[in-house]
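Next up: just one chain, as structure tokens, the form predicted on its own.
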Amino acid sequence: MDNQKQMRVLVLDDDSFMLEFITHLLKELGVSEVLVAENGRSGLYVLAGQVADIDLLICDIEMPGMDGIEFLRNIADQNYRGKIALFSGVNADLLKAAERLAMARGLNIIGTLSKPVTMGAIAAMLEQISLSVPQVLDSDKTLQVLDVADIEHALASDHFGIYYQPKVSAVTGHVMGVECLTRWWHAQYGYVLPDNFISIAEQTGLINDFTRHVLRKSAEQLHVWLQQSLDLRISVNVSMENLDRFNLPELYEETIKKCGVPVERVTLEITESKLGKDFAQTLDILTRIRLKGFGLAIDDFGTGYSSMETLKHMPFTELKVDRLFAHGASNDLATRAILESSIKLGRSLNLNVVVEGIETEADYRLATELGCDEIQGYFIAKPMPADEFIEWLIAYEAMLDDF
């Protein structure tokens, strides 16, 4: 546990004995600093007073005054990005419901702990934490300092990097393609979260230039890989704000063809929860995108409000099951049932079914057993720059050949 010596942990629990007990366990495991709070309000006060980052927040969901659920709602509203573990003496279903709620609010939940907490359980939790993650600029500060000029400059100067996360076949294990994800390391402010600059681009009309920029860079990289005889496809995220012009299919087709890449090797991912705008115009544009030969994925499936209606009318070729319905499915009957039904639905509609957010071997094996087509997530690999991806790919394929 030497790599844990610089770790800082905040524990929230209304039981003073439990606070002392967990503090003792954390110290035994080499954690250098343990902060404590007896309820949600105290937890907010402690967080507000921190200059250095908290590496892990362990939060009880049953507390007087402001309980854990209220506390999580508050830090979610503040765009808290730190790692969180939930623990409680309530039944497993209620604890799992709290976990799903926190994840739905965008919080980074890495697991749950049931009381009584053991040293082994906490040790396993600490092992999930990487201290090599780049410093992330506070979300509120980002929104205050970033503006249109920053994004325009980043586009003109090619400061947006593309990272590639592999998608592997659930049958053979071989890499089928990659999702192309944007990363921005700002020279002055550090790592800026995509949620922040994407929202600014959408609100200021820069999203069209931004998306075409990402599409072009991703297609250029695919062209290099195809020249190297790598049989890969790419997936690129498209904002609903992009679907505001009827000539979008032609613009995207032109971008891809200029890169010398077959359109059929490119899938555009549309987030389901944002499909509720002008239905006729959206259907028009997406149908013509399909006519051009693009694949079309419904992303984050299950998180919107009209999933069945969306699948019925829109010309999708791929269904991506959101990580909310995959994370921990091997240990939770309700999550497993939703995952299984989503996969069956996609297969019955002849869609390529991708399960994303897979982080454990148990969830990986379950997703394959349930019959999905492809798997994506940290259990396979994190998003990587192009050169790092190639190194990983060579090592990964060699490992498959040895089995």
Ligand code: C2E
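These numbers were taken from a predicted model, which means no experiment stands behind them. Residue numbers count along the first chain shown, from 1. Between two forms, the rigid core is the largest collection of C-alphas that superpose within 1.5 Å. Compared with the form predicted together with the named molecule:
- Once the rigid core is overlaid between these two forms, residue 265 does not reach a Cα shift of 2 Å, moving by less than that.
- Remark: with the core as the superposition reference, the CA shift of residue 93 between these two forms reaches 2 Å or more.
- With the core superposed, residue 62 shows a C-alpha displacement of at least 2 Å between these two forms.
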Given for the second form:
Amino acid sequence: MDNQKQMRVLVLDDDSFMLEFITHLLKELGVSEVLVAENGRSGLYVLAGQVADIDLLICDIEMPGMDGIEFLRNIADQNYRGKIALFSGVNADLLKAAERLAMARGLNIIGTLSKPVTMGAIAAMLEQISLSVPQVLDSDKTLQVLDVADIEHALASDHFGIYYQPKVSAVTGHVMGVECLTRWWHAQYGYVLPDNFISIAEQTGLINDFTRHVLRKSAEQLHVWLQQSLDLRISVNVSMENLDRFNLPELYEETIKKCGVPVERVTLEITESKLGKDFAQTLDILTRIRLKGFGLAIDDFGTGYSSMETLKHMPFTELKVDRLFAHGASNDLATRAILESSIKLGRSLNLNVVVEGIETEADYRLATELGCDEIQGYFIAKPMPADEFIEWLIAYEAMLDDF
Ligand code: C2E
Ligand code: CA
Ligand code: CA
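Got the form predicted on its own; any chance of the form predicted together with the named molecule too?
Everything in the complex follows now, all chains and molecules, and the chain you saw is the first one.
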């Protein structure tokens, strides 16, 4: 537990005995600093007063006055990015609902603890944090340090790399294609994930140059693979902010054709975030993107506005069920019900249904049984650089052949 010595934990509970008890457990486990707060308001106060990061926030969801849910809403509004564990004596379903709610607000929930809390449960949680401390830059720190000039520089100096995550057929198991996910190799911070820079690019208009850059690099890679007789397709993420110009279909078509690959092998994934006043323009652009031959996926289906209304109006060819409805579906009835009905819906609309975020064999089996077309997730493989992907592909297809 040596690496946990420098950890700072904040515990929120209205029960002073519980505070003392958990503080004791944490100290026993080697945590260097434990801060406590007896209600939501003082929790906010303690958080606001911190100059250094809190490594873990343990939050009771039942408290008088400002309850845990309200407290979490407040910190979500403030874009709190630290790790949070929820705990409560309420029944497991309610605790799960609170967890989902917090995740839906973008909070980084790493788990739940039921009362009575045991040393083992807390130790497991701390273990998880110390294991998950990555070489990846924390998003809260990144947001403060990365800006438009950094992104411009990275684009000009070719510091964005593409990682490829396989999508496999739910029927045959064979690799159908890859989703192209961007990574930033930053001289100072190392490996930076997209959640830390996409929104900056979107807010500043740089997203147009950025997306074309990613599209070009991904299509160049596809060209190499096709030359090697690998029957692959690529999926590239496109932001709603990209749909601000009517000639977008022509620009993307030109980018793809210059790389010498058929447009039909490229799917653009779109997360609907603001269906509304630009509806006609969005529909115009997406329809013409389809006319050019691109595939068009509705991404993160089931979350936000990526929902029925969007599906009804826009000319999609693929539906990607959000991982929120795939992860853990095999042991959660509500998740399973949503997964099942999303797959049915997609299939009845003749869409290619992809389930993403599959991390376990049980969820993989369930998704195939429920009749989706393709599966993507850590259970198959994580996103990888091109050379690693090819090594993986050869080994994976050889393993399939052995069956
Ligand atoms: P997304 O389009 O939903 O992409 C899937 C994300 O889920 C990826 O995160 C991927 O690494 C992760 N993932 C895949 N399988 C699993 C799994 O089994 N479990 C879990 N927990 N996660 C899994 P990543 O690469 O960090 O990207 C995050 C988001 O950033 C993407 O979500 C996409 O919306 C956006 N993004 C990434 N690259 C680009 C890009 O080039 N352009 C734009 N506009 N957005 C991008
Ligand atoms: Ca995507
Ligand atoms: Ca997605």
